[in-house]
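Just the one chain here, the form predicted on its own, laid out as structure tokens.
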Amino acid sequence: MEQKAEEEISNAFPPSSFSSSDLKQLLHSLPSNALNHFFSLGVCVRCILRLFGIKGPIYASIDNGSVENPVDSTTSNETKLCNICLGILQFRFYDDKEKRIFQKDTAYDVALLIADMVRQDGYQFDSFSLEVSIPPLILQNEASLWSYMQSKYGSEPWFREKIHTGCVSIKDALKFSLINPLEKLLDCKSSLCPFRIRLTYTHTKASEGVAKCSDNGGSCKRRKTGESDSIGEGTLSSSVEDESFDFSKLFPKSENEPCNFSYNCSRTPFYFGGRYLKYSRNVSQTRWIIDDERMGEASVEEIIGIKVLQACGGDNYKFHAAGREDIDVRMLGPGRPFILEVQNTRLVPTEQFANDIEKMINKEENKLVRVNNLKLVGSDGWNLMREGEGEKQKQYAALVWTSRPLKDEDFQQVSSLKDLKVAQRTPIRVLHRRSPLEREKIIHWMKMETVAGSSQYFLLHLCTQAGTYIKEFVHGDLGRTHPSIGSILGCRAEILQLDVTDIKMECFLT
């Protein structure tokens, strides 16, 4: 019933015809003793309605320069800082950029400044999401102030319907305040989409609503994603049961300096997968840097993802590969997959936009990186990517020296190995960085080849498991990978190149 009514009451006063008479008929339907009490608190009138449940675009109407008491004109004080939103609902705030006060009369005075700085951002969308965070100081305040009603009307009617269904939160009595205008002003709809405007409001004497939260048996701690803002009975409906107890101190004390106000837009990121490869063996795959020396002339990462983000006018992003190869490693044949995370940009990207960026990127003069079926992802992509990840075969081609010159039956020796049990320890060249650890791998098959015109060097191609150290298992690493190239040869074998041919996973190949 009471959620028909407030329906009811929404619906009767629509924001494009709700006037200061239709306000004035409102507040006399509501308790004349309570609504008064509240006026002469210095509680806001879009406070008042919210504590009476009332909900819906009526909030977007009132004109704080016109608002007084229905029952006593005397105690109307929207001009003075409301002592539960702390000026909140009376648009009135403190402009961290301006370095001064502002004070708005209407909601549409507001979504106009809001909609304003959205435009000078540059963002492209067609929905966006309101979002509101508040200083912990205003939720002690509205824990205070229903302790004090609960003590002053708990045994009245109205407040015994109220306890059971709630009060609307002043976050949620500010977008009913801004959604309207601003739909209007930014010609889109509000919803839940990636796009989000967030107002950011803060107090100075929010560390000691924290610790008064804290005080107060932790009532006003965070709530957990998808719990109402509503107030109700499970938060604020334990009695107060003694007698003597001074209730006029539950009421929350007046404060003179309205909320900081802070504005942001941002967009959840896209992702972009695709799969790269790397013609040089000076690109490391990661920005690379000791001891403030760049390792490499470039990296794999600022390549494809510096040309990406300043295509979508994004803020930051971060590079996501199916495994890495050394700088000192090649990365061909179908290319290395990827996911590429653009956070907050400006540009809603497409396909197309995908195709225009590679493009882009292959047209590079020093041909030190390409990349190949760029395309937009979702989370999809990332499953696949790394379902195969840890399941994925490689296969390499490496050039070989070994210290004595190779026979026919060398080459037949390797090349019928498969699925050869290799035990590494843990390599010397990365024991810094990685735990000391035996793993088992396995070599699925080998192929030699002749390098013409020597007996001493060879092309080793092979297929291995996802994770096997390919230069230690030619060189064995001093005995800690075993068996080795060297030693199923018996002699002496050093890598001297090393290329990334083919990573058997199916994502990003079209």
Given for the second form:
Amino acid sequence: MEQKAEEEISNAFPPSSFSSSDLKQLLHSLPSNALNHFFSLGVCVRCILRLFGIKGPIYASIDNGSVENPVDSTTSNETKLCNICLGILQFRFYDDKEKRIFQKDTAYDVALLIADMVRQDGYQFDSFSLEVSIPPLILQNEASLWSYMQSKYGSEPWFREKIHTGCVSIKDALKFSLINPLEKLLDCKSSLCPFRIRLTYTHTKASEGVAKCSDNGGSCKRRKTGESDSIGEGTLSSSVEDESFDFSKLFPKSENEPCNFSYNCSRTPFYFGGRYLKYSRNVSQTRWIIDDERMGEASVEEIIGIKVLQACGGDNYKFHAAGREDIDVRMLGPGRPFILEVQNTRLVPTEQFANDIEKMINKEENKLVRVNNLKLVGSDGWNLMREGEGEKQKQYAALVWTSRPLKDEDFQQVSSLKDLKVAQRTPIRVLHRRSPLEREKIIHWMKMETVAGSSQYFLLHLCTQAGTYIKEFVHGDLGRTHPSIGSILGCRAEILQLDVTDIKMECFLT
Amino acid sequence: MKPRHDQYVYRHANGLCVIGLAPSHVAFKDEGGITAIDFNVGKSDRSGVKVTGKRKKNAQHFESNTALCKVSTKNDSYIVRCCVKGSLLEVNQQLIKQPELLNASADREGYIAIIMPKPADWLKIKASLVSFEEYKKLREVS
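So that was the form predicted on its own. Now I'd like the form predicted in complex with the partner chain, please.
Now the complete complex, all chains and molecules, led by this one.
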């Protein structure tokens, strides 16, 4: 519904100026009994227009200073706070930062404030999406008024026509008011896009209102998820319909205060996907700090994240990888898939941008980390990475020492084992933070390679199921992983170095 | 602790302690070495407890002098104690079927139990334990 309203605003009417006589004419065309009644109840002019289902740029064009009461052409309701929208559509609000009440005459004046804020933060954008948040109390007022209209004017023919289109919601009326001026000031069209301008209205009396009518609160929330914002016959809660209410009782005029108004802008997160390689045995995957001291000299997530963050002016990043390796284990081969989420970027990243950042990271002198195939990914990136994470095979190369010299028969014995089942109890080195379980894992194949000049050191290449603890498979973890290399060869075995040589996943390979 | 009932406490960087018999334990001097082990001492069978989850639910809390198990040789039996106050995470079930592991490699596959002490409890007990260097001197082992 949001998209539909925005399209209507942008496409239907070209921005044109309505004069105050145009407004007078429009008001005179409305059913006068209802019109006068609403005016006497303290409803502002824009609320009246929207109650009669009027849409379009007239909302933006009205100047509060020149609105006249249609009945007696004297004082308008714009000097008093509207009982329905509590000033939202009258551009009256309390600003927390300035700590005072503002009263703007035109939508353009409000748009100026918003545009200034947007420009201050240095956002790059070619479109914006306006989001409005209104206190539940006012949404209740809307619903109550509509219900009241139904009961009072339900039998009139003009109402019967209206009921199909319903009245325009306060949110939509506010958007009708502000979108055209904002488009002019920001020099671009509004649309559904990652750059969001959020207007938030809150009210101190809001909590009371919610307690009164919880049903209505529920239906208000449902409307937020994109359904029709206009109040039609189907969306009212039964409790409001049943009440026989006295309109004036529900809205005590003297106690009303304007809403608190705050506004900000932000961008929805961008996601970069790629593969990383780790050449250092002293770099952890994620930032690792114990007792205020960093473990290792750097982390993969910071090396990549900080560069990307700085380059596109974001607020923060979140690093998500498909699995992890220890700080002293190198990540080689095609690399490990990862997704970097960057929040609230000031610039808009492009494919070229991703290429440039990749080059920048790889140019670093210390060559701790390398990034391959960095590119922007959409929501499908997650599925690609998470899909089959548990089943994917990983390949390793380990430098192993044995307590006795090895012979050809040993090499052949190890190579002959295919899809070896291994039972691993939770390794002691992680037992403090993981559940004590026995996990069965599969070693798909193994191959041993001699190391020149030694019969007790060799390279073990192996391909295992995801989740296998390789170090424990080599040394046996006091017998808690069995079989182990040591138990297979009938001697003691220790692992000196480990590299991940392949992660057999299909994502982020180009 | 009785004299010559030497045990080791191997403490990992993550705080977990592996408990076992030191090579100079008097049980190894008996002919034939250790022939059996029994975890059913004190008020419960230590080998029966199932510890689950990251929070190590159901783990029994023991004092440093609580009996952990009993090892038997041909003629004698000896009580093995926890040495460290903490939660018992696991006992080495393999020993029940293969008590000879104690004779062959008491410091590795023949470990007896894993205990998780609270950091404060570890600091308290640390002082009463002997470092590997000191141990070697005391027992004149090279």
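Note that the structure is a prediction, hence the values are computed from the model and not measured. Positions refer to the first chain, counted from 1. Each form is matched to the other, and the largest set of C-alpha atoms that superpose within 1.5 Å is called the rigid core.
(message) Would residue 191 count as moving between these two forms, using a Cα shift of 2 angstroms or more after superposing the core as the test?
(response) Comparing the forms between these two forms, which are aligned on their rigid core, residue 191 does shift its C-alpha by 2 Å or more.
(request) For residue 283, decide whether the Cα shift between these two forms is 2 Å or greater, given a superposition on the rigid core. (result) No, residue 283 moves less than 2 Å.
(message) With a threshold of 2 Å on the C-alpha, tell me if residue 142 counts as moved between these two forms once the core is superposed.
(response) Where the cores coincide, residue 142 still shows a C-alpha shift between these two forms that is 2 Å or more.
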